[in-house]
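Given as structure tokens, the chain that follows is alone and in the form predicted alone.
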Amino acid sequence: MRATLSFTALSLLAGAASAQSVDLGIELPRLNVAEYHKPYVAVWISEPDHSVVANLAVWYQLDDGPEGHGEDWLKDIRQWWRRTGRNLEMPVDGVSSPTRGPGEYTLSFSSDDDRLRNLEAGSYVLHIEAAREVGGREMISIPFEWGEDVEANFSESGSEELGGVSLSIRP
């Protein structure tokens, strides 16, 4: 199974519109583990500072469950919660969602998409963070340039709670 995040954002710059097509593939691979379960996994746009600029997933149990509520294991995904998701209150309309098994997965967002309309142009990192009970936790950053004619393709691969990741830019 393939997916592919896919998103067009609009961005004003200098005051012409502007748009462009951010597709982003996430493989959360199958472990072969004793106790398995199911990872939180984060997904943010911040900039090169580390300030957050766009929460665009956030993958969690909603429901309460044997280990608890959910929402009190978010903390376990550590970068994406130091950052943003201690001041945010969940769930976040559009944003949460459940979790996910192995997989890879799409996530779709359009030009009119809140989180991104005020993406200026400029330097960005995308983070993809997972966390899982049991496992481990790991976080892939990839710094990209976003703009008006910005095109470039970025992939990396994880070592444990994530597999491949992709990010392509087309204007």
Second form
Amino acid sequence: MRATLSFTALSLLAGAASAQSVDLGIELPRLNVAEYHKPYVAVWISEPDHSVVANLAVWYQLDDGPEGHGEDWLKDIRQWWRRTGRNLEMPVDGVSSPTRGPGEYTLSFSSDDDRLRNLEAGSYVLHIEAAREVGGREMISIPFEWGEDVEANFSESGSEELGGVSLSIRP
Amino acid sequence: MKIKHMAMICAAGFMAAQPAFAHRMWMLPSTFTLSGDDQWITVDGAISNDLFFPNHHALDYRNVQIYTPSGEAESVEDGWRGRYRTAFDVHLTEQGTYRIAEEGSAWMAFYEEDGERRRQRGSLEELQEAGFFDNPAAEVFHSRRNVETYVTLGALSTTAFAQTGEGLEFRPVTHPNDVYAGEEARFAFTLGGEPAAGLEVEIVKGNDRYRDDPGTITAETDENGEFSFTPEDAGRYWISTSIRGEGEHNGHAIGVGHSYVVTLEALGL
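And the form predicted in complex with the partner chain, for comparison with the form predicted alone?
Whole complex next, starting from this chain.
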């Protein structure tokens, strides 16, 4: 299964000559466990010193369910919670969205997107962290260079909670 | 009652005592770091040998104060005290950091009667009425203890940190809910509001029951009253120090002691 997410804000300002496009691929593996809950996932960009420059996505239970408020478990995405989550007013427009089941997902962004527009040329790290109720937690970090006319492709494989993860930057 | 003798110790110098208690006092919250708008935690308090297993004596929830992010101090309205453990719930409704503190104070007099050294416990008033303060042959001792933990709902805050300037106080440099395995954590102690240098601090990771070597870490506070340690693993850590020295109360020389304990959680990166 492949689903493409589009964000409304990004198309409005697209078209500038310097616009870069960023595609993120995230695979959530199918796990053969007795009790499966869709993972909470956070995707963000930091400076190499961990200071956060952009929150790209947070997948969590947006509505209150039989097991409580979805926000109760945001702290289990513990690296994200430490670096940025606990200082955010949730939900964040365009960033918060519901949890997803096993599958491959692509998130596409333009450099004109609100979240990337102020990103200056330099070194950054993309982080993808997944935490699953009654399950494990895994984080993949991908260092990358950002600037005009950068073209780069990265891919990593998770071992438990994340499958293949890719980052593609194109002019 | 205003106790000024801690400031006296500070001026006169004090001895860092060896651990004054063989057993360890602690408070352990069910969760240290929480998200959402409205949460409950449950807290255990005990004096035990193993961390954090109640097996000796219960603390008392009635001595516990909850310092809220907005700076209020609240007592615990409902709790339970069993033989080995006290337990109470805390309803977190404000965003920020809460300090949960068991605050104890005990007065004791030592005196001789019929050639035998005797000890009497009691309130300050009781010991005064019994004339111990005016008896040059009697020694009065005031011991205090603070057994604390910190819990944060949402973003970290610091308004709940102790800042009375009285007695032995914990002054976090690293926020107590921002401690991570492999990263140095730095804290400080003050005595009478001034940096408490030369204190011996003992740090033990929980679950020592399952280790042949408890792995006690010791640190000494520097001239700024600060010490640091790097938790090797994620887990719950018990940090303790104490002082013992000479003080005075209303012009009478007394012995004083103050013990401090904090339970913290180190998270994995």
